[in-house]
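The chain below stands alone and is given in C-alpha cells; this is the form predicted on its own.
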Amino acid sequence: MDVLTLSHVSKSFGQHRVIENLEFCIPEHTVYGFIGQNGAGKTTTMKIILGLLRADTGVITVNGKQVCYGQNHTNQFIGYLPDVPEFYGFLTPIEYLELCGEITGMEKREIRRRSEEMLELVGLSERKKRVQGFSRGMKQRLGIAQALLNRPKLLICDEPTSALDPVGRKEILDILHTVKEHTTVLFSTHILSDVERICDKIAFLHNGKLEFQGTLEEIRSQRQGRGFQIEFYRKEDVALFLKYFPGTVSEGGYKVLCERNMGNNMQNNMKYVEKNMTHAMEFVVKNNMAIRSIEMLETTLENLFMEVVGQ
C-alpha cells in the first residue's frame, strides 16, 4: 500500500512556479529521500502535504485520504519534524512529550508509556535536564521522538541532518533507518551521502520539477557510463596517452580519467563509454604500454546531482 501519493501537483507564488506537475508515491515502510538544492521546492511540497499551503493543481492522499488545505484530518497519520524544531525550553524531555500527548488526545497511561519508549529509541531516556540546555543534535532527536509519539503512518523530516556534526548526523540517520519498521519516512536533504546510506527510494527535485525517481540501483542502471580510469606504470605512457586522447584528464601520478561527455544522450552513455574504452585499449596494446589497472567508473549520486543542475 502507498502511504503517500502526489498526482499532478503544482504551486506558484505570483509569477514564480515553485512546483510543477509533481507525481510520486511512497510505499509503506520505505525511507524516501527527497533531494534538491536549496530553493528547489522541497519544503513547499512538504507544507502542501501537511495542508499548510494550498496547491494550485493536483491531488495528494495520505493513507488513502485526500489532503485538503486548512483542514487537518489527514495529519492524524503524519508526524512532522521541521528543519529547526522549537521547544518549551523550561521543560524536560519527558515533560515535553507528555504535553504533546495530552494535546493530541492520547490516554494518560499510554502517554507515559509511549513517551518513555520514544526517549529510549532516540537515546534521551537518561536526560533529565531541561531542553534549553540541549545541543542541536539532541533537539533533533527529541523532535523525532515527538513526531513518532502517536504512531504516525508517515514521518516527514525537513533536512533533519543539516547543521549537525558527523556524530549527530549518524545518530539521526540510524534512528530514521530503525523506525521504518513501524512507519514510512519522507525526508528532504541536499546531503547526498545521507541519502545513499539509508534511502530505499529517492526523488530528485530541480527547479520545481521531478528529474528522476526510483531506487539507487534503478537510477544508476538507467544512467550508466560515467567513464573509465586507467593507471599506468610509466609516466611517458601517461603523456603519450593524454596527447592522443585530448578528452582525457590526468589525475596526477600515473592515473588518467576518461569521462563521458555530459552532453551525450543518456541512452547512449554505455555505448559511448564502451566505444572509447575499446579504442583506448587498442591504443595501449599497439604502443606496448604497461597498465596497472583499468576500471569502469560507477555513476554516483553526486555525479547525477551535478549533471542535473548543470555543473
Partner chain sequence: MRAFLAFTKKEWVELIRTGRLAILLVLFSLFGIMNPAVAKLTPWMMEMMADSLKETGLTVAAVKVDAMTSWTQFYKNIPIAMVIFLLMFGGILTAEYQKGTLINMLTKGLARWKVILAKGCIMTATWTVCYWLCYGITYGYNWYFWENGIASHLGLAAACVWILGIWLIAVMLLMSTVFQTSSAVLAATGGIALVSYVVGLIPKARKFLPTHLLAASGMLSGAGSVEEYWCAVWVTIGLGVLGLLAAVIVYNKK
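Here, rigid core means the biggest group of C-alpha atoms that superpose within 1.5 Å across both forms. Given the structure is predicted, the values throughout are model-derived calculations rather than measurements. Numbering follows the first chain given and starts at 1. First, how it differs from the form predicted in complex with the partner chain.
- Core-superposed comparison between these two forms: the Cα of Lys108 travels less than 2 Å.
- Superposed on the core, the two forms barely differ at Gln37: its CA moves less than 2 Å between these two forms.
- Superposition on the rigid core between these two forms places the CA atom of Arg234 2 Å or more away from its counterpart.
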Second form
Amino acid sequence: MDVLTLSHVSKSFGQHRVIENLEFCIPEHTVYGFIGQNGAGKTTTMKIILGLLRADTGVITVNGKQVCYGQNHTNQFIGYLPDVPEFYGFLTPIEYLELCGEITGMEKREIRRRSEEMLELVGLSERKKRVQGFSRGMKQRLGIAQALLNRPKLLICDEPTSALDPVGRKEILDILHTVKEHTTVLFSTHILSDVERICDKIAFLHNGKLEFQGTLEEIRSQRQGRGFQIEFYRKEDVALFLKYFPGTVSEGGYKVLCERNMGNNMQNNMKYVEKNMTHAMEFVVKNNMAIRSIEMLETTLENLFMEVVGQ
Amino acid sequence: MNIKEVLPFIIPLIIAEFTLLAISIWHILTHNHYKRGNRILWLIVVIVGMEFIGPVLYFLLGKEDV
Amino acid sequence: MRAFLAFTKKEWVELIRTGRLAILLVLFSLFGIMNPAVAKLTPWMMEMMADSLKETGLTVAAVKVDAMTSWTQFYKNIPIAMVIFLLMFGGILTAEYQKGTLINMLTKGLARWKVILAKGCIMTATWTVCYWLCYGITYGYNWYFWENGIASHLGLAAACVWILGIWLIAVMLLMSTVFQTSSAVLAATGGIALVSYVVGLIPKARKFLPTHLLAASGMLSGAGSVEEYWCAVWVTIGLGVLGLLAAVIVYNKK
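Having seen the form predicted on its own, can you show the form predicted in complex with the partner chain?
In what comes next, the whole complex appears, and the chain from above leads the way.
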C-alpha cells in the first residue's frame, strides 16, 4: 500500500510557480529520496504534505486520508524533522519528548517507554541535560526521536544531513536506514552521496517539476555505458590512437576519452560502448602501446543531476 | 530619625537586592553566550548598576533566549 | 485539554528555568518595600534640605507623612513595574516564531488557540502574583507604621490597576500575533496605551478608557467616587476579552 500519494499538486506564490503538477507515490517501508537544488520546491512540497501550506490544486493522501490545509488530522500519521530542528533550550530531551507525547495524546506509560526506546535508537545519552548546549548533530538526533515518538507511518525529513559534518551525517543516515523497518521515510537532500547510500527510490525535482523518478536500480542501469577512458604513457601513442579512432577526444595530457553516442536506448548504448572498448584494446595490443589505465565510465548521480537541471 | 525606624526597610531591601544580584551573577556565570555584550561587561553592569537597574538590564538585553 | 496543560506546563518550566519568575518576584518585592521607605524618608530628607535652604532664607514647613503618602508612591511606581513586566514578556510569542520552536508543536496537532491561551494564562498568573505581592508588602508596612484606615477603597483601587495590567497583557498577545519581532510588539502595545492616554485628555471620553484606571488612586482620598471607574473597568475587561479573541483569530489565519 502507498503511504503517501500526490496527484496533480501545484502551488504558486504570486506569479512564481513553485510546484507544478507534482505526482508521485511512496510505498510502505521505502526510503524515498527527494533531490533538487535549493529552491526547487522540496520544502514547499513537504510543507503542503504537512498541511502547513495550501496547495492550489491537486490531492494528497497520507495513509489513505486526504490532507487538508490547516487541519492536522493527517499529521498523526506523520513524523516531521525540520532541516534545523529547534527545541526549547530549557527542557531536557526526556521532558521535550514528554511534551510531544502529551500533545499527540499518547498514553503516559507509552510516552515513557517510547521515549527511552527512541533515545536509545538515536543514541542520545545526555537525557538529563538541557538541550541548550546541544550540538547540531545531537539536536538532529533528538529531532528524529521526537519525529518517531508516536510511531508515524511516514517520516518526513527536510535536509536532515546538510548541516552536519561527515561523521554526524553518516550516523544520521544509519539511523534513517534502521528506521526503515518500522516506517516509511521521505527525505529531501541536495547531497547526492546520501541518496546513493540509503535510498530505495528517488525523485529529481527541478523548478517545481518532477524531472525523473525511479528506483535506484533503474537509475543505475541508466548510468552505465557513458563511454570509456584510456590513459597512455607516451604522447605519440595518444596521437596515433586519436587518428585511428574518430570520435575520441584528447582530455589533455595522456588521457583519451571515448564517449557513447548520446542516444536514448540504454541497451544499444551499452553494446556500442562495449564493442568500441574491446576494439580499442585490440588496437592497443597490436601497436605495442603501454597504457596506465583503461576504464569504463559510469554516469555519476551528479552527471545525471546536471543533465536534469540542464547544465 | 532613629535607626530603629529604618531597619525594617533596610534589611529586606538589602536581602532583596542581594538576591537579585545573586540570581543575575549566577545566571551570567552559568551562561557563555549573551544576546549582546560579554561576561565582564554584564558583571560590571549588574554589580555597578544601582539597585535593580543592572540586573533588569541584563535580563532584558543580555540574556539569550533559549 | 491534555495538550493545553502540557503546553502550559512548558511555559511554567520556562518561566522558572529562565529565571524570569525569580527576577520579577524580587523586583516587585523591591517596589513594594520602596513605597513606604520613600514615604518614611521624606520628612528626614526635607529636614536635610531645610537646613541648607535656611541659609538662603527659605523655610520649609514640617511635612507629615502617613499611609496615604506611601500609597501615593505605590501608584506612582507601579506603572514602572508594569512596563518592566511587559518588557520581560515582550518576546513570549515572537521568540518562538524566530527560533521556529512552535512549528513542531503545531505539526504535532497542538491547536493554535491553545498556544495563545496557555501564554495568556501564564502571563496573567505571573502578573497577578507579582502585583498583589507588591501590594501586600506595601500594605503590611503601612499597617505597621501608620494606619491604612485613612485610605478608602484600597482593594478596589488596586484591583483597577491590576485589571489594566491584564488588559495590557491581552493587547500584547494580540500584537504578538500581528508582528514578528518583540520590539515591534512592545512598540505597538505602548502605542495603544498611548492612544488611550491621549484620547483620555478629552474630558468626556476619559471615563471610558482603560488608562483612566491608573488614576484609580483618586478613590483613596475620596476625591473620586467609585462609580466614576466602573465604566472604565467594564470597557477594559471587554477590550481585554476582545483582544484575546482577536489574537486567536489572527493567529489561526497565519
